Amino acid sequence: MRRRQKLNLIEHVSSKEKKLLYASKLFQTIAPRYDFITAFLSYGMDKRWKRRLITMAGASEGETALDIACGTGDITFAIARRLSGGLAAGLDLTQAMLDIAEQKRKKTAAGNVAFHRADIMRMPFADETFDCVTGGYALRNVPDIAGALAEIKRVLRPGGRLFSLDFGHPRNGLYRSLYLKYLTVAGSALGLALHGDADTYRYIAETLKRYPGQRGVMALMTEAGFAQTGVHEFGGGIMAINYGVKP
């Protein structure tokens, strides 16, 4: 049997045309792990940033809302719960992710959600489509964060908001480099561990590092039309959530 060519992480990360393979090709491996890994990497904080990040939100009755980069939908059920009568999409580029969302959809009965498989980057929505779009480490994974931004204000309707949880840079220089030294060593530990694959893991600091972090964000939603934008961070820094609306 042929062995798999394994990708360059550095290579592909680094580049727009290639970014999306391997990130299509890596969740599709990790997607068994997802949640056990997102909440072993942050120490069991994870669920407290969605938490926030669902608060902040603020989807409410009769409203229709869509999570990004949706994974195996934790965030897409707990908005959908939220809105009583209203619709909950999430939509992953990954069916293996979207395997197991769907799972979960089957066993609670939510009526209100639908998963669809697409990029992020041509989303299958019609303009002004939704109250709401929610992500969870979904910009620091796409090709072009404007590109992602400029389609993201196309299916919102006016005055609808965006929230982006993602990893962020803090700006004490010293906790930066240690924060990037832990991801780096934690996630190769795990990747060895779990795959055989340093890289596995490594992904999350190799991506951070190309990252323009939360202010670098803030700054693009800016100039993609955003209203309102701002951050909230946790832990100095470590994780924040971008948000601001649709004029």
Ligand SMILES: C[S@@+](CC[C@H](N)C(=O)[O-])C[C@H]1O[C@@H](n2cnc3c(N)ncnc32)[C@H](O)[C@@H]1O
Second form
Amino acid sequence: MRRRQKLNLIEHVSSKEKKLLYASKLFQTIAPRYDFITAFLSYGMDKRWKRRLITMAGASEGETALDIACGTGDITFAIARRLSGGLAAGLDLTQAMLDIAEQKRKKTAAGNVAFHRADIMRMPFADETFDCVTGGYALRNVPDIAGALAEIKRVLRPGGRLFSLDFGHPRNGLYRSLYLKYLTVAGSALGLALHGDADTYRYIAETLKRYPGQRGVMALMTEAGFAQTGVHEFGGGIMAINYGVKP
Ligand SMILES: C[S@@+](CC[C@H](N)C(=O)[O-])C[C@H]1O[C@@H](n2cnc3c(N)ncnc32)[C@H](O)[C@@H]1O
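Switch over from the form predicted alone to the form predicted in complex with the named molecule, please.
Below, the chain from earlier opens the complete complex, with every other chain and molecule after it.
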């Protein structure tokens, strides 16, 4: 029996050209367990962080919203409920994640939600389409954050807001290295237990090491031309929401 060739984690997350392929294969594999794993690895705090993101995004009646890297869609649905009459789009690279989002959409009969399969770096939307863009664990996955921010800015209307939740870099060096070690060990153990492959969730730690963190993302947002940029942190910076407005 032929075994499928395993992609090398470090080689792929370190490469702008190869990261997209790795992310799409990884999320295709973990999609059926994604919601459970997210709750488990965050000790149930993921829901609280996302609630905060949704409150801060302040989406309101009649607005048009986009949730990038929407995965199984929980942020998309929560935003859509606030739009009454407005439309919410969820965009993701991975069909298996979108299939679960679509099943949820059918169950909840969310008529103002549509899902799109596409890369954040090249979104199938006209310029100035959205009042608000949200992303939960989105920017850490893309091969080029500056390019993604330019693309997000393109699809936002003037005055439109971006809110991005992701793992962060605590300022304290010791805390930061302990946090990365925890993510490596816990992720490897869980990957081995569930998929027979330690790299499956070690992906989080390895992408976080290469991610500029909340202060780096804020600088990139300012460089990309966003105004009123800022950061809201949780737990001493282990998690953060970056935000800004398109002038
Ligand atoms: C950790 S999940 C986040 C899902 C959801 N936003 C949440 O908060 O639970 C990351 C998602 O990013 C998607 N993704 C990774 N790279 C992407 C890209 N370049 N364009 C669009 N989606 C991407 C993956 O398919 C995956 O569904």
